[in-house]
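The form predicted alone is given below as one chain in structure tokens.
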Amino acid sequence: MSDATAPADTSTAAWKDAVFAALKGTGVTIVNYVPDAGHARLISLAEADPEITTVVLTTEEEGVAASAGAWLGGARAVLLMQSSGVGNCINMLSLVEACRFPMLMLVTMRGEWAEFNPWQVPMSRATETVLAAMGVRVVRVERAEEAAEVVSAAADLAYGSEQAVAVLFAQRLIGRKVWK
């Protein structure tokens, strides 16, 4: 691989808090949360900023009612979990597609790139196509400089045009998972 085609540095948290900026800019002010690895960053921002209201989740698909609820109440919510998670919600994105609630998901991916546990190989096979399945609109961030455009573009459809859109940011991007 050549440096020109190298995928940017995650090492650094810039492009996470590019992200956090950007769901801030788009008027998140709720984030409901699974505790995740490759979320720590933006939970950690979130938690830390007193116009963000965090609420960590038992289950994903709790996420989803969440953030419905939250947007009948005139807030806008974002639901950060990992791929293994998306399985979870399916069912529950029922809610989302029947009663046309607009919802962000921002999804880290597990079972790519260097993946060292088995158990997260299916789900991340799956996650896109029953995400699509179950309408809701998936695009992926593969480089740290696209991740706060996208995430801001998502919101923007999400919330203006009342749809399900998950983000889903690449194994790769996200950095190689050591068993500790």
The other form holds:
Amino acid sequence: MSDATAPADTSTAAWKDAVFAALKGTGVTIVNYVPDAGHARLISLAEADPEITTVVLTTEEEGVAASAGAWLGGARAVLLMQSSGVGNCINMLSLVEACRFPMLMLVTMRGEWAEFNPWQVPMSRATETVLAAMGVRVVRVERAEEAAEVVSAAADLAYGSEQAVAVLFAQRLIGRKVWK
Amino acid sequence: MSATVMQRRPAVRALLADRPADLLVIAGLGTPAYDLFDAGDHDGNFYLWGAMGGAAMVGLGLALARPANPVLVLTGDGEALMGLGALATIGARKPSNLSIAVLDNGHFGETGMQRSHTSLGTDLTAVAAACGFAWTATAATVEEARALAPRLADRSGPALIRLVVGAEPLPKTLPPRDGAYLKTRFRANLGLAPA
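Can I get the form predicted in complex with the partner chain as well, since the one above is the form predicted alone?
After this comes the whole thing, all chains and molecules, with the earlier chain placed first.
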């Protein structure tokens, strides 16, 4: 699908490719994900890369546990999800704090900008609060040109200092979801 | 309950008989963790004290990170039921080095011995098979459990082994519960440095 016809949230964009390159550059080899249109480009790049193992999850907390298991074995994993999925992770994040596992989460925001679906709004509003309450450091990306650097720095913080870090991609950055 | 029902601790010891040196074991919270510790502590053991529903996924992450090591997840029916979607995720990924052994007493033993879904109709081996697991097995005797032990290391998975055990209470044998210690110990056993 070309950029000319794709909805903004599934489109290719240079910053999405740069984020993938940043993940590769920091040594991530496992991509655990719950599909999301805003992550579609990143997921397709990961699936096409022979050095990356992708794991499609049935629910986001699976990815918290799987990323912890990967670190037990010496591999760096990243967890991709939409903001609505953050709520599904709450109790599983206890594992991360109790064991001081590194955790790198890339979260595409819904429900905060030009949102068509009111069912996305409550969890969107709670996303940062929930993450902070469970000990996850939160950094937002608002501008395309900063995305790769923020992801790279978040990965260094997560894996270098065994911290839990969530990078939230603003809905305005992802683009409007097209309902037609 | 009949005296012929397999007890959980002999079942775990039988499954871990002649434990391969490179076998890595993740234990789900509660009694399975106590059972694994009772069978013999090992630097290749990682005991969960929480993360209910996540044991199989910790095992998947580990199995993908360590494709040369056989990985066993030892958990209970309640923990496995909470993470039922993980069986679909594992079936989709098909790691040949991952086995999941479920100590199935049909009850939520830690919380007052309420009947679990495996007493009420769910067959976890059928679920795993339907999710695309390479093989499943049920062991109802210590001999059957021991016969499955060599298969943990034969890279024929993903596998789900149902160990049908009694629901009798047992004394708790508690492994360490400092998660950071357990993590660092486990990684050091694999030659991985602390952060």
